[in-house]
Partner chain sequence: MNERPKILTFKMPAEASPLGYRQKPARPLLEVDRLRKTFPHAGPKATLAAVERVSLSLGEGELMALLGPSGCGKTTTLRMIGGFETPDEGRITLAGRDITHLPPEARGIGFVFQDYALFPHLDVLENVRFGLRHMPRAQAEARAGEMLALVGLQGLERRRPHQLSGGQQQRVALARSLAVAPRVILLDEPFSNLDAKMRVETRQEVRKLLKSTGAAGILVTHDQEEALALADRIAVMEGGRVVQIGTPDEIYRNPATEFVANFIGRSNILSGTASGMEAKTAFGNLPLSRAANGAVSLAVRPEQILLEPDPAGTASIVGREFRGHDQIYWVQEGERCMIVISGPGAQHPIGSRVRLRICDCVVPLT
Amino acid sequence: MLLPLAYLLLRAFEADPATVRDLLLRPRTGRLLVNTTALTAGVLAFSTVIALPLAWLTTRTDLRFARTVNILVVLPLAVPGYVMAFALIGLSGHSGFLNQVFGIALPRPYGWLGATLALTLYTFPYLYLNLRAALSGFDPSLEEAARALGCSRRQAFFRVTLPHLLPALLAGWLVIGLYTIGDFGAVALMRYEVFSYAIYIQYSAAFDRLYASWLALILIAIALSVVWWESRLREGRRYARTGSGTTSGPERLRLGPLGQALGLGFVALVVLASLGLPVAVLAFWMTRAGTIMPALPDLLRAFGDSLSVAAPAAVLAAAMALPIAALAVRYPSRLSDLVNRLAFVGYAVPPVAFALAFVFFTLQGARFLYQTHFLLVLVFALSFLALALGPIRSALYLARPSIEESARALGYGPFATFWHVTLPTIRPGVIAGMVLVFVIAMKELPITFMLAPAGFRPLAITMFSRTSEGMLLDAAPYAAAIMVFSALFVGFVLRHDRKAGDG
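Just the structure of that chain by itself now, the form predicted alone.
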């Protein structure tokens, strides 16, 4: 995990101090910093404006069809940012969906607005899930105490409820912020130049790979600073109630006819923008294509390429996560805690920067791995290791050590105990981790772009390339396929969310 990042540092510091200073003080570097900050701030702000009212409506009011609404507002996770960008591009313009169907020609939303909309409509469910869980577990007696002390309902929300939602807000903002900082597909299609896009251009066009390495280090520093600030804001805070007695059930606000209409109208607007828009645009372009039969051979070949890295990466990530989880749960120590934290490095580092680190590592220390299928699988496994580690570690926490001790007492060795006792016990967690890695790897774009072998054209690259070249008709089947496989991830999230709610 760390060795390629060390090679990235070595590559960056090959230059003399004067050159480094000139690189960092370039006007373009400042512009990239401003653009990246503006994009992240915009996505966080719009995501909050969407997610917070939705979470409040579904948990604290008597909104009709709340269960259906909960499913509908999570489904946009099946539409990756670059597919959402494809939908926005396919919606507008002279040949777009709106002009062809309704005669309304909108300018294509390139730049900050387009990138912000595409990423917001994809990422807001991450914040919604966190806020919904926090509001479901929030003790309404705290609000009732504030009301008894003279606060209005609005004042109680802002003075009591909202501060208690800070951990959920920070958790959601962290996920969305890290994704936005490292996003490549949506910003590239929307032609909005941020660090991730500039790194790829500098590397792929061979303009200045030294500059690319420094841009990657800046991007990593930004991402790690976001993680640090999130942990600092959570540090030392207490949110649990300390009084005696049991918590009261949630008091649901009765909306009335007008409130129901406004609430459902807001939900309909969000669902139409985040889910109806990509589905309608994809259906339009698929209909114009007439049939997908001519594209079926290429589609199947792209699916095979995606499957050839996603499946082994999922298995490898689970195999890597097992000993790390065992160390963290069964043998807690400073060393195991350090190993556990390092496992999250690949997920915290922006994908483009992580991939560039492996480029420099293989070119300087392991050239035989450069642009190989094995390297792509390995980097996928390392980048998404944290996704596999979470469910496996949780399953190990629930597995009773006494069963393993009994097996050892009956003569089983360490490996036999693990194989016959521990692994069957934690199998659901292992499968869950593999599913997460598999589905994310199926739609991964920036790492694939940087490290793919020659001639390797999975679904994400094929769809992105054809969209960036204006071939929306040819890109539509690949975008639809990506949405279908991304829906597996959404189904997994909803299944576990339903289990948590039943518990």
Given for the second form:
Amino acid sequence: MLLPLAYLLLRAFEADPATVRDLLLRPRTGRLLVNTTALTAGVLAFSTVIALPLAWLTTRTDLRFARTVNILVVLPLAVPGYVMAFALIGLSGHSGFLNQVFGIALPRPYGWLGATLALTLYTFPYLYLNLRAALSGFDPSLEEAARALGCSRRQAFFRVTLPHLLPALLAGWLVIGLYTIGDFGAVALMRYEVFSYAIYIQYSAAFDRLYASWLALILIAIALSVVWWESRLREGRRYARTGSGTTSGPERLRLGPLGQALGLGFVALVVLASLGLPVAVLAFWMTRAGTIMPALPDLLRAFGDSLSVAAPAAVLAAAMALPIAALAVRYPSRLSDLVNRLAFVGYAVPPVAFALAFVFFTLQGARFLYQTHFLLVLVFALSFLALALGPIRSALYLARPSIEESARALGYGPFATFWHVTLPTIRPGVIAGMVLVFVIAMKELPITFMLAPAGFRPLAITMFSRTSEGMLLDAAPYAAAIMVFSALFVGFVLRHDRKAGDG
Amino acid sequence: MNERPKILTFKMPAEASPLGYRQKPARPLLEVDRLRKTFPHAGPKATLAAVERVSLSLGEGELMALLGPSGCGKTTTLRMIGGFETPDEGRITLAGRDITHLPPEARGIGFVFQDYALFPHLDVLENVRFGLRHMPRAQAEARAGEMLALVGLQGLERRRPHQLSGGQQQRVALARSLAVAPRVILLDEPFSNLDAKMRVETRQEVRKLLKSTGAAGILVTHDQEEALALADRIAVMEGGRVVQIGTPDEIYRNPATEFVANFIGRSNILSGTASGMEAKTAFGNLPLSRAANGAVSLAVRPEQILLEPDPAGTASIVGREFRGHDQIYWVQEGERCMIVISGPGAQHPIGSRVRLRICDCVVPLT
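Next, report the structure of the form predicted in complex with the partner chain; the form predicted alone has already been given.
Entire complex below, previous chain first.
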């Protein structure tokens, strides 16, 4: 994993200092920096404004239909950023949904606003899930203690509850921030120039590999500094419950009719924008297309292409994650810690930069791998290793070591024990890890763009290129296929989540 | 052990136990010889000796309790015997074979965990059959069925572990370990997850079960009552060392140290000057249970003291607890507070003056 990144550095420092200075001091670099920062800040702010009230409503009030709401506001995860962008574009403009159906022609929201909206609408569930978990795991007796010490309910929320939510906020912001910095599809469709988009353009259109590699390095530096800041801010803020005993559910605020209406109205607005919008726009374009029959063979071929990479990548990622997780959980050491951090680096490095590093690496060091199917699978697996690692590691933490020791005492060797006892007990975690990698690989754009073998056109690529060429009609079936597929995945994860909660 | 530097080798004749109470079993099945284990503790240099030169020997079919407060190294000792921890020094032999460095699966020693550690992905029968994988399936199932019948769980073969009560889970764990017919079975606090009533009922059942299968067992517990009721012999541990090994009777009647005298039952500790089988104390000359010389601490069990009402007595009753079958009195005499157990009949109101009389031989402690 580090080797390709080293090649990226090598490549960047080949040039003489003067050229590099010229490159870096280009006004364009500054503009990219400003744009990337503005986009990230916008997405973080908007998603907090959406996610915090939602989490509070579903955990701390008696909002009606809270269970349904809980599922509905997580489902936008299934909508890839570029599909969201597609929906926003397809909604507006002269030939758009609104003009055709209601006769309202909105300008197409290209640029900062469009990119921010598209990214916010599909990333806010990450923050919501974090906040929700923190709020429902929060010991209500702390809030009660604050009330007993003379705080009003509102004061207690701001002085006690909110500070406790900070770790969850930071964790959510980290995920969303990394997504935003690394996102390629939505910003490209919205024609908003940020680093990842510019790198791709430099690489594919301008063939300016030197500038591309420098931009990639800056992007990686930004991503890593985000990770660093997050861990700095979180340090010393691990709030664990000090008392023992189970917590009773927190007291829920009773909402009056007006409160219920306002709360549900807010939920409806969010769901309409994040879920109703893409579904409606896709449905509109699908009906305009009449029948999807002519596109079917092409659709199936694209689906097959997607599958042929995503499935092996998922298996490979899980296979790599298993020993790493086992090492980290059962034999914690500096080394296992380091390996875990490395896996996370692969995830934090924006995909465009990661792919670029592999391009340089294979071109210079392993030519026979360049643009092979195998390389694509490998890069996916490495890039998304952290996703597979998470659930597998938590499953291992839950599996008691005494179970493995029992098997040893009954005559099973270490490997037989792993196969017959450990693996079956952590199977749900392994499956969840594989599903996560599988689906993100199905949706992935930039890595595929830069590393795919010639003629390889999976769902995401086909959909993206048709949209960017303005052929919304042709893109719709592909977008729909990805969405349906992703929705199945989110459903699976939610079900898995609930099961784990029951256990 | 030969490669150890000489200064560390404190040679003790294998037969002579630290305090002379150890009965050498006729045929030692399992021998643990001067095991030592340290754990890194708070920084690389400071180490905490968890187990310090522990020696034990277990006879065929014998049931031994490792008894001690938490943190005394009893579980670590058990885990070293089971093969889950590697001793820094020392030797473990099973039926004459050195097993110190064998992995757990090659030892043929059963282990019942505190949390039972049933495999959650297998049903009860599959759990019990787990260790019988080298047997033909039909035979393994028959054997597993027998074991379940032995622990009284017929009819629950298809249940999952989470559908069983704590007591049932424990019996499945026991059946699973016994199914492979180990010569020794190790039990780590096997009753601690049961409620008080279940604990008392279960422990005699477990004893009977082990005796009927002929397996020898080592049981780790911090509950002296459990150890006294269950074990053929008890090894009392304190601070990583075995301080005394003996039958429950011996341990109770002849505690070796003040720690043992107060950890198993309660004792009053007197000081005195011993010469031979007698000691001079504040209560006059008292007979000793074993010979001693010079200044000694003496253990007196609360039931060995008689209370006699005496308005001119130097002692007075300061506390009383009625327990039905007997009663406990706390008696203040000068600086010293003594604890006395009397039959349920005697009546000494708080504040009344009494005289104390020690009516049995007392135990000199080391």
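Residue numbers count along the first chain shown, from 1. Not measured: the values here are computed from a predicted model. Between two forms, the rigid core is defined as the largest C-alpha subset superposing within 1.5 Å.
- Message: Rigid core superposed, CA of G413 - does it shift 2 Å or more between these two forms?
- Response: After core superposition, the C-alpha of G413 moves 2 Å or more between these two forms.
- Message: Would T422 count as moving between these two forms, using a Cα shift of 2 angstroms or more after superposing the core as the test?
- Response: Yes: T422 shifts by at least 2 Å between these two forms.
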